[in-house]
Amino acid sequence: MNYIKLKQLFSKPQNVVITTHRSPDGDAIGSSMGLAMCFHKMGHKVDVVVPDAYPKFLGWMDSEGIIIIDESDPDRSSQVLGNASVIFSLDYNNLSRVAAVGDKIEASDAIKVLIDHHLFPDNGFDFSLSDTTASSTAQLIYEFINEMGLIDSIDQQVAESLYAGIMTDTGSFRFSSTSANAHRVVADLIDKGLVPHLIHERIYDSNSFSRLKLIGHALSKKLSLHKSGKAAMIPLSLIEKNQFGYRKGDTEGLVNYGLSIKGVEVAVFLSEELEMVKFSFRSKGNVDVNEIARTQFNGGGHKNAAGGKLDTNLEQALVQLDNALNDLF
């Protein structure tokens, strides 16, 4: 990252536009908010722009109401992102993670900035940021915002923003990915404001009946073990969300219990949607699951968190899910 050139640039009011990947979650929002933020106390002017709704339990993040969400106001979206001249992409390693947002980055004429944590970035950036040791892109944010010299536009509200990244995306602190630095950026942004349980109530003491209900469902009877006994599966049809009346952020989470469980070292949440099945994988030490995700299911992440998507059934799904367990295990 050639900061010495970014400087110049933001040295002059610019039209900002933060994207970030389909599918948000709390890093996704975390990091874009908190960048948002910054920029805006530096007299630019700045959108947020995802592809597609996010958690009810990140909403207050966005008091301001800036995220436009491209999947119900894709002219608005355009618009913003056609007259950009910086755009940023947050928290995703290629245009493909921000489907038709993807395109309308690729048109656009504006300088284009990545910053990011995921494997195998893209090159197709003027500026890029790409650390894979880090916990989290809100991380990221932090250290770039440092880097550019506006640390102290980090205020508290920047502040709780960039914890609710780095929290959710170390799973509460407990991912190998939590790095010294890690606990380092946390500890300058409580100095800022940051109450930390605070964060943590909003974003994991918010559950509505119906979720726990959906939740106890999942475990009671859709829970089960590979024959290896290294594997957990959960798999959920679109006719049981609906039954508990599902709603976006849901089933965040869901995949962890399947790695508690003593000898599993694999663990794997399959969501039926309309016409595909999305899956989240989850491992212990040196099983790699971006490598399944990325060459079996069509996605990609982090060595021991990833997703992907296959578009078929749900019965499809397990049955090639289950193939790759066997190759595994």
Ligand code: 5GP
Second form
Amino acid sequence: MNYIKLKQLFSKPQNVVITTHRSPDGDAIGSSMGLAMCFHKMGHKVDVVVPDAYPKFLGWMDSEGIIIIDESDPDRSSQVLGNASVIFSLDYNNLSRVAAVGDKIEASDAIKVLIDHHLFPDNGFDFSLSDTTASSTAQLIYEFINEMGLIDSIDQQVAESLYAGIMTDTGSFRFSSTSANAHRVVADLIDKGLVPHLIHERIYDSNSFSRLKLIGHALSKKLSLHKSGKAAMIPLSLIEKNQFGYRKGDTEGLVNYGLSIKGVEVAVFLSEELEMVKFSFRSKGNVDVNEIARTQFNGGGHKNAAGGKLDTNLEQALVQLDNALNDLF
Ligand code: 5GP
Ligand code: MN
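Alternative state: the form predicted together with guanosine-5'-monophosphate (5GP), after the form predicted alone:
So here's everything in the complex, that chain up top.
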């Protein structure tokens, strides 16, 4: 399928369902809500389905509470996905990233569209806009909207959501993925009514007292260096998270502190959950953490930012991480 065919399809009202990955982040919610608002304006029925809850600091993008959370509302999610004529997969490359939502997508005979910037995308989609050099999926959504001839449907609210995606996925325009094109897209979003500092405030100046205490604890008590200072890690146990009243999103960005230490090439954040440990990997230069996450931690992502998980406890997870770091350095 190409843009011409897609335009034909969307010349008639469609039942659109937009899905995004587990543990939705700023890019996941920003891309989904941006695209959802554009399609809604064009007269399509639009639902957004996410596997599990998103952090509170992204809630302003869903002020009317339209996002369906599969984990807490599986029947509703099955119903909308069952009735979909077009299903979008945003900001993930593989149906395994969307838990039970993946089975529902697989069971549907809707047209399936992928818009994503992760490495190694699945090829089972009718239309794919996959660009691993793009700063964010939100930037690709802008390009998609433009190619579809819908650029005038980007109003201030859409611009704010897309900006939230680009800003969070580029670490506020500092990661190597921050291209001239990312800045050009943002410039256009500003022309459409976006006020950048207000979005930055909504996302980054909404800390709870307990979140800062948790970060303080992680940095002063849990951060350690390994492999002659080339690797940094922060493991947080379930007990510690509970002790500091952990809420989803509270540890977002924590892994970057490790990477900010001079000489560190890989930083890892380990977050213990019930019978599972979630990993966040970040690296500099040529160290390919996507490869490590994909081959040893059931995950994936990008060369310099990836994630994964092991069904084990924190102690065992640290042993496996140590082995992986030994292979690396
Ligand atoms: P984060 O560490 O912020 O959770 O994720 C970093 C990057 O890795 C993101 O692009 C995210 O989509 C990807 N990622 C995180 N966890 C997983 C995972 O379990 N599997 C895969 N394939 N990618 C992941
Ligand atoms: Mn992304």
